[in-house]
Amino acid sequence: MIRTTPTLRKLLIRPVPIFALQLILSKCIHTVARNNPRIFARLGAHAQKCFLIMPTDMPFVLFLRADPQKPRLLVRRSASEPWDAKISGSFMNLLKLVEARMDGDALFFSRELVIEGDTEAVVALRNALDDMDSTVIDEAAKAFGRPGAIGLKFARKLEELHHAFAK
């Protein structure tokens, strides 16, 4: 069952048009930036860099351009644009990293997380995320008000069930 879950997840998300994902992610990144302006400023010299975030079990990739003045999170079907640092792993592991529910070092050394390019920029991004009072996921859910909070609660419940069945 564990091996089919990423494939099922990939099949479920594939019909979702990229522009729909882009609208959702744009709203999320703008909410995070508005509510946490220092997160991108904390990147310092790495604020102008492009992070390719590659969920290995999803039919899309993300490009985070962390410009404090105009942060952007772009969704694409492939890694077709230049990047400074690349972070790849399963969608759930990447999600857990963003929520600080999983140790990035443990994932990296177990090879469940792969980092290429400017690792110093990735460390700066990780430190900026750790410096937030809440998590990026909680902030992104705020972008959609009560439906976002309900959706996040539902997603976390699904993950708990997944873990219960995986054991």
Given for the second form:
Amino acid sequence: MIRTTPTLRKLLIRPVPIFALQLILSKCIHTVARNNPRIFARLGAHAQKCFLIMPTDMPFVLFLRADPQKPRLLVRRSASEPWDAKISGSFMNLLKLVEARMDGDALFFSRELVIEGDTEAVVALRNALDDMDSTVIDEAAKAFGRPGAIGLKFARKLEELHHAFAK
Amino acid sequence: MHLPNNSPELVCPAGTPAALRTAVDAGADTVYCGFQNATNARNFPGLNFTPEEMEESVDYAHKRGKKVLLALNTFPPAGQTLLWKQAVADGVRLGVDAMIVADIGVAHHIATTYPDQRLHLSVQAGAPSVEAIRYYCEEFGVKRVVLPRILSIPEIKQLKSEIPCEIETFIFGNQGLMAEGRCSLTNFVSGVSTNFDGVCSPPSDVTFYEDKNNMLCSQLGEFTIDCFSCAQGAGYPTICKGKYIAPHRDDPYYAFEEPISLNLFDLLPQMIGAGIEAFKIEGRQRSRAYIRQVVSTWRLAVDSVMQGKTIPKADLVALTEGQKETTGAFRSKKWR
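Just the form predicted alone so far, so send over the form predicted in complex with its partner chain.
Below is the whole assembly, all chains and molecules, this chain first.
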């Protein structure tokens, strides 16, 4: 069984160029924004805020500004820019959160999710994302058409196998 | 044990249209939700329904044989009843199956203006006695009362035999029993009221930080509510579940209530046996993931009891506040 530790995961992903990740994520955020206008209504004024999303076991951080006119999801090696609210947790937990497979409050209760800064903005973002019919990940896969769908199917299979082995 | 002929209704929360669909698909009989304003007690940013979303959601539920209850469970401040009247008019127009009300004025408005509209009495009305419940039934035609979480099962059974309406009780979720309908603690600190503005511990006044001992601290306004070590489950930053320093105690302690959730899983057969018509799951502020897991678990549990089967084991503690659960006053009046 191969179980990747946070350090190993960081090492494995480090060679991935930031600009490649940035291209993928930019395409994703624009597709999500285009297909889910209700998100912005739920975010209200918080759409102009900057969210620092920090996967604690990855060598990068994300800056999200869900501005309906100009949505941005930036990848950086470190938390180098100003932010209004910060959300930290393991990459898998953050992924499960945006996929509506895990409850944010439960993660907070178990101390696996840490929020700092503008709590109201975080609550609005959580509620907005949770109202999506599909998930951010499904929408992101759609942005890449058939290769995206195949990639997502492959990633989910890998995760299932990982869970099966972990048990 | 004698079981009723009809299965009790499973009443489930929804904070968004997607959550409502999740609740319906997971086995809810009835879903309760509110509009995006102070007319309901979960007036959080990004949560709740526009009238258009409510219309779509009522349609979704009705097509599947499920009901939608509109939570109008706050109290209009003096001279500001227009918002509540508009919410009532919208609810009637959109065909919600019942309105859950707390305020006498709102109840009177519905009963006189829309006499065919089914009314439920919210837990926020804080009516735990035969006399109080009868009054609401006789004056406003209330068909169901949501009981405050302060009664034991024998007390509920006794009450049921003496009131002319259905009973709904909480079975899972927040253990918020500090003077339901009259809680002013959040108002004291933030200026925003649970009962008038529909929000307890408004997120705009909440901050979390890590102190020098790596404890996670929650703060409401300028007051620290609690600090949690890494080994402790965290809770919501509400004053009733805060830790306090007192002269007679060596350490800060939970003076009123602790971060803990109600879970009556083990008492379900007794609850059904007591003839309670509806069981309510709390958590309109929670995610679809919570709703999917909790609703499907309770659906299976209720169906199992009604079919005379053993309830399958279920572990919901990971979803509970503070990662702790209690049967509250339902098992014993001395529950701490």
